[in-house]
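Take a look at this one chain, the form predicted on its own, written out in structure tokens.
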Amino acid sequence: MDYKIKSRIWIEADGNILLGEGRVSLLKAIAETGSLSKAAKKLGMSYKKAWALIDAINTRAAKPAIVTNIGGKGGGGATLTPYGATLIEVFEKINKNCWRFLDKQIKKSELE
């Protein structure tokens, strides 16, 4: 039998969630689309929720992860900052290492 351990991780800042899988997906979608509203639509979430998540990330992080441009004739937009790209990279590395560790632990177990 092939056992797997399932787990979700997140990073907190001062006891509040900074990053998790959903927030990282939102950051990536903003990087791809250049727009908070398009990213929210792509992920099937409301603009209001997406804005609240980005505001929470920007407030809790050491530096802004996303910068926004006010709409108008040329349209608005949102841009992933270099720090935002670093947040994604670090989270994904930690997450991948966590999964590797958990896979090793289940293989060491005596469940079989």
Contents of the next structure:
Protein chains: 2
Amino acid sequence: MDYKIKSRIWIEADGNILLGEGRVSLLKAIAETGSLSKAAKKLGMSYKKAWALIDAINTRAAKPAIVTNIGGKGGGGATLTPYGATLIEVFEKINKNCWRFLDKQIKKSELE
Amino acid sequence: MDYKIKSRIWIEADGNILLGEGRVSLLKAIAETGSLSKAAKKLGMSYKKAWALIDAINTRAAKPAIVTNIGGKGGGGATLTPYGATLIEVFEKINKNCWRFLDKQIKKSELE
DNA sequence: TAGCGTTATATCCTATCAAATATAACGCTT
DNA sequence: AAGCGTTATATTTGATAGGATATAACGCTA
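Show the other one: the form predicted in complex with another copy of the chain, since we just had the form predicted on its own.
Once more the chain from above appears, this time first in line as the rest of the complex follows.
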């Protein structure tokens, strides 16, 4: 039998979810498109959900990860802050390290 | 800000979930009670869900983890196999190791 | 000042998952 | 042979999360 081990990690602040894989994807899509609505469409996600996620991230993080603007050039938009970029970087690094670690663990276990 | 990192791991066989935290809890409850229905009640889970989980585990694992009996002494029952005990042991060990690993990682990251 | 594309927000609607319920089948016990 | 408590299974019901839709507010642009 060929067993594989999978994982999901997330960061919590005060017992509330701050950042997981889905939220990181959203942050990256916003960084690429400069817009919350375009990022949502790109990911096949409703605007409502995307907005709720960003709101949760911003209210729970030590500093905002996304800055939004209503009106103005192009109608407005959303941009990733340097702090948001740091969050992405840290999350993805730890996530990859976790995968490697677990692969070693399952091999060491010698399950049949 | 006090960030914590959380994780869930699970084992897959042929792309299907074989074992996760909830299923391990169920296996342990069956080992303690000797009965699928009692284990379900103990965990506040419906019998239907418990049965479906055990069925999924048994059909996907290399060998059965639980043996069930209809009728007979006490009406029947369910018992954990030695292979099932091994699965629990391996899962819980890797899970604990994963927690320790991630704690180190988040401290090393020095997120603020 | 009118128009635009965006964020922000409320309301309604629907699809999906799980709980609840009912019932059959089974084999030891007495 | 009747009874018991269990596994196994189908069907109905209910709750909840998310999608769809509509609309207001906003500030630059032209």
